[in-house]
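Presented as structure tokens, the chain that follows is alone, the form predicted on its own.
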Amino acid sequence: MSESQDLPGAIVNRIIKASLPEGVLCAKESRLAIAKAAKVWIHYLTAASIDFSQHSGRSTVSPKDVLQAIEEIDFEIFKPQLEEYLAVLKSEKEKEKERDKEKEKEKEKEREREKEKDKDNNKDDTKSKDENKSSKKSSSSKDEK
């Protein structure tokens, strides 16, 4: 694990604030350990997960590999929520499709209201067209009289 692979210290130091109890404080280097601690779980974790994608014949990891793994390395506690988690993001998910959806179906009206306009717009071009002629042919025959 090289250095450069450290978590970002202001996210590690937001969730320990968050964790701490009012009025407890928590030492620079009991950060930096808590934050190493955390580093060293996410790659345990990663490796018990992928190794479930591969015996599935997958080369993704998916998050049911990472339910699995939850259960193999004994963090069943952290299940729930991430269940949970998982059910939230995929609703958000299929919501944000829907949007998406009826935005297409919305732009594709416009479309269509645009195409009528310029068929609109074609017809009366050409019905003008055709009056300027027929002016024209009346005038021109008003000159031959």
The other form holds:
Amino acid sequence: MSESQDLPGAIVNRIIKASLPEGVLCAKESRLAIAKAAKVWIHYLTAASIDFSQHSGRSTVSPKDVLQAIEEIDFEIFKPQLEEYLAVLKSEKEKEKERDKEKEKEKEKEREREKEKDKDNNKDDTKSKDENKSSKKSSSSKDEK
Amino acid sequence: MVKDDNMKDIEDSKIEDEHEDEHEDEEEHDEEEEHEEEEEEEHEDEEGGENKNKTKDKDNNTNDEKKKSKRRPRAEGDNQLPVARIKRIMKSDKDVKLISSDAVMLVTKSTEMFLQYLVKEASKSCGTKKKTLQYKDLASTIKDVENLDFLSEIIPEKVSI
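Please show me the structure of the same protein in the form predicted in complex with its partner chain, now that we have looked at it in the form predicted on its own.
Next comes the full complex, and the chain you just saw is listed first.
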């Protein structure tokens, strides 16, 4: 179980590498410690967020709770960036909804078009049948002649 | 008759919407699972790649750049860490009942920021002369920086007897 609850080492290493000044390496010991610290951070932040959601009588941990928890655990320096990120997430969701609506509208339009086409085809069929009949008649009349 | 048909259509679409809402959570879960599987595969790949590249540092750098460029387009909300894994870690808390998906995304993002913050603080304390971030640098940073105090028991300073 513990393995599935660890953060992926490769990704953590990449973030560490990107955060260190150029030419500075990270000892294996410190890398393990940092990965562990990140895991503890998640537990810590989650516990703080749950406290806030329980205080306001909700069973769901909301983004607002997380932001409050960030402040509570003395990491208000993260808050502006996280609020920005949340705003981006929300706007993306709205865009997706709009896209879905547009798709539905297009589908409805297509359906209508298809219906119209079907009607047209039916008309054409009857017309062509008539034409056939008339041509047959004409041909038969020619034969008679 | 025409009106009736329209009404039926509307009702049907409403029912469909409700249906979708019910299944949305499950679908999300499935997507995340898939996502995680992909991440794990990559994880293995990268580990293999790293072992190979320990001898060739230059190759390692170029490979990293390639992987980043590949990862970018499908990364949801530009997160590097796997969201499903973070969610699982969060859910291992006994008090947790439900977590909104945006909250998970926020925790994921904040974890990334925390990693950057921790590493930057630690690299300050290891000074300009040293070229490696040692455990003792990390431990002393955690001891000195006030808001990292919650890690003092997880990453204690080594004591020589």
